[in-house]
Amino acid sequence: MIDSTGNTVSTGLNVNSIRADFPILQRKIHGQNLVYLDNAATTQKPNQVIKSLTDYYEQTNANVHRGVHTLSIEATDGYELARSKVADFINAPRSEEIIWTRNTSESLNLVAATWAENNVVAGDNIVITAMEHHSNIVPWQQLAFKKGAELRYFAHNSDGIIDLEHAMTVIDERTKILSVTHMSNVLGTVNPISELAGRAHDVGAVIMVDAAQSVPHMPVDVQDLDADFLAFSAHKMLGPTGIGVLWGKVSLLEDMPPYMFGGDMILEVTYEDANWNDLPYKFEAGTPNIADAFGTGAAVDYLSRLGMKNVWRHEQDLTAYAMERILSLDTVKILGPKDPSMRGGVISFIHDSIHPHDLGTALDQQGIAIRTGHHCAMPLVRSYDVVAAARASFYIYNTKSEVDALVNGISETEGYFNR
């Protein structure tokens, strides 16, 4: 519950205090206070993260690993400390299971190009849901084409809830990998990963989890989920752009070949051959994104101080309020679960007479930032017989008054188009 001043009362977050940490929230857009509701695309960055980047470049800038001078040692220590923080954040058993990548998309591609490339053969099948982001469709499509494998989808109902019974039949003895979103970036649906993991393991398959929309917003424990691989991006959880995470069970990672070749991922090179470095460095060729690892560590610190249970309660409370307010408009249809407790802070909606791009442009004139389009989930959006949808998505610094601004903005836009 959020009181009239914007403070969260029952969820443990003081939103006014949080908002003070985000310089960009002081901006005015077209003369209006910024209302930023595009958090599923990327989140804003607090002073603590921005400062960590500045401090790195001003005080510590050096390449990591093998350097014996002070700056290199400091950079290496900070880089590896950030890896350990991420491991703790998702309850990974070992920090060497954390692989730095550029983003969730690269993490998914890494698994497709290494583990799946080595294990999927003709006649096997790969299983995903019908609500996946393009990054969790296209790599598997391409692998299926290459290997002569079958790409299977299991269904969800009109409310965006997967048919678990159907999923259990789609996953069979020829399934090698199940790759599924933890939370849909369009529907907001939170999928039952542990149940799906159990079925995958029963038939000898592995499960890859796209957690880009879950790790930033709710407590995620890779051991409780019983996942084999899990991927997410720092920029969706207060961190910098250009850095992401692949977590994998050490037993799987050790058997996988490198994804790229070059410096730091090698143990020894001769003119005739090369041997690969230990985990996690086998998958981190070349100079890594050191500064943004520092920034990711700072983002993890920030969220850990708030408490992910508090973050999740705040977003569920805000989402329930937003759904009630948006559905008060007879002209708007919401995609995804009707029950707010079954979804995260993502609400995609369709207006019955205003194109999403027109609506997004009109809201921008009022200082309100939402996302419009197919949200990198074109097959899913088209399955609702539309080519685009508007999407509002929430985070720790959003308030009910901003939800009110969104709903009032939609009403004002309707008035303009109906003149």
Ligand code: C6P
Given for the second form:
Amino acid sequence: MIDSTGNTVSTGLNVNSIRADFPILQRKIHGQNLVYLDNAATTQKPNQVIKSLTDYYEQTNANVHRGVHTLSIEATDGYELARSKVADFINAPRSEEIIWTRNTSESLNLVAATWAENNVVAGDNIVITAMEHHSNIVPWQQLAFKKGAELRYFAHNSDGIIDLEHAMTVIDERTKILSVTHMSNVLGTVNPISELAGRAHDVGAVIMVDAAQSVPHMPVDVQDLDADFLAFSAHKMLGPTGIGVLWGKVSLLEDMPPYMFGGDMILEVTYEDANWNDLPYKFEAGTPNIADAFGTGAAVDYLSRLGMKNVWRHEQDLTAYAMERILSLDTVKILGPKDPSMRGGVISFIHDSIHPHDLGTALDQQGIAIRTGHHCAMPLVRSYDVVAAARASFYIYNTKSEVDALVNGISETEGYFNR
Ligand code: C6P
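Please show me the structure of the same protein in the form predicted together with the ligand, now that we have looked at it in the form predicted alone.
In what comes next, the whole complex appears, and the chain from above leads the way.
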């Protein structure tokens, strides 16, 4: 329910007060109020996150794990505190299971280049869905080529719902790893990770979850999911760019070789050889992204204060409203589940006569930011017999009046093209 000022009251978020935390939402684009609907690509940053970065550089800046001086100790404490906040946020049993990476893509590559490199042999198979982002396809393709392994896909129906029966048969005794998106960045589908994890574990495989689109938007509990590895990016959850997370079970991480070599990831180096530091440092070679870890901690604090259940409810509410409004146009087809309760706040759509890039450009003239293109999921988008789609994606600061602006913007664009 929305009150007279545009607040979503029933979902527990005070959207007006949230919006006041985001300076960029005051911007005008081509003289219009910014309507930012490209949150699946990256989210905007609240003052609290921006301030944590300036505070860090103004008050704390020093290298971590290296100094005995006050600044270095404070930087180390803050860097490790952020790690433990992230661990709590996804209910990881131990903070040393949180590895800082650059982003989801690097987290996925890390597992392909270390765990899978060590465990996949010729004749094995790697299983993914047909709705993956390129970052969860290409590393596995390359590994399969290198190892003589097979890359298998399991199907989904035309509504973007996974065919679990098919998945159960595609995953077999030669499956070593299953790597699945928790929520599709194109279809919005939320996939049944625990069921897939059960099947993976039954055949002795591990399951990696691409949580780039889920951790920012819904409560995610790695233990409930029964996952083995999970990857996400801070920039999609109010945090800075350039930092991401790999979570892995300690027993798996312990057995994996390092991904990169250098300072901080070693215990001892001689002229002849070296051995590796304890977790998580074994995977964090060189000076890490300290400032952005502070920023990620601030982003986690912000989301935790709102409550992830409330965040999810707000987005579901907005998604249901947006689907109804967009479909009322009759000129637009929405990809993904028809039932809004089966999806997150990502709506990809195709107009029957306006190319997505033209639509995106026309909407930008009205201050509305959406994404257009293949959304880094080329095989999936092409499977719908198109090369591009338009996509609106929501976050905590979006309102129903912004959805109205989008729908009016599409109508206006239709008027312009049909003139
Ligand atoms: N999707 C989008 O507009 P990085 O770029 O490493 O932070 O995240 C990669 C990634 C992996 N998996 C999924 C499901 C994703 O959605 C993304 C990023 C953005 O849809 C940018 S392409």
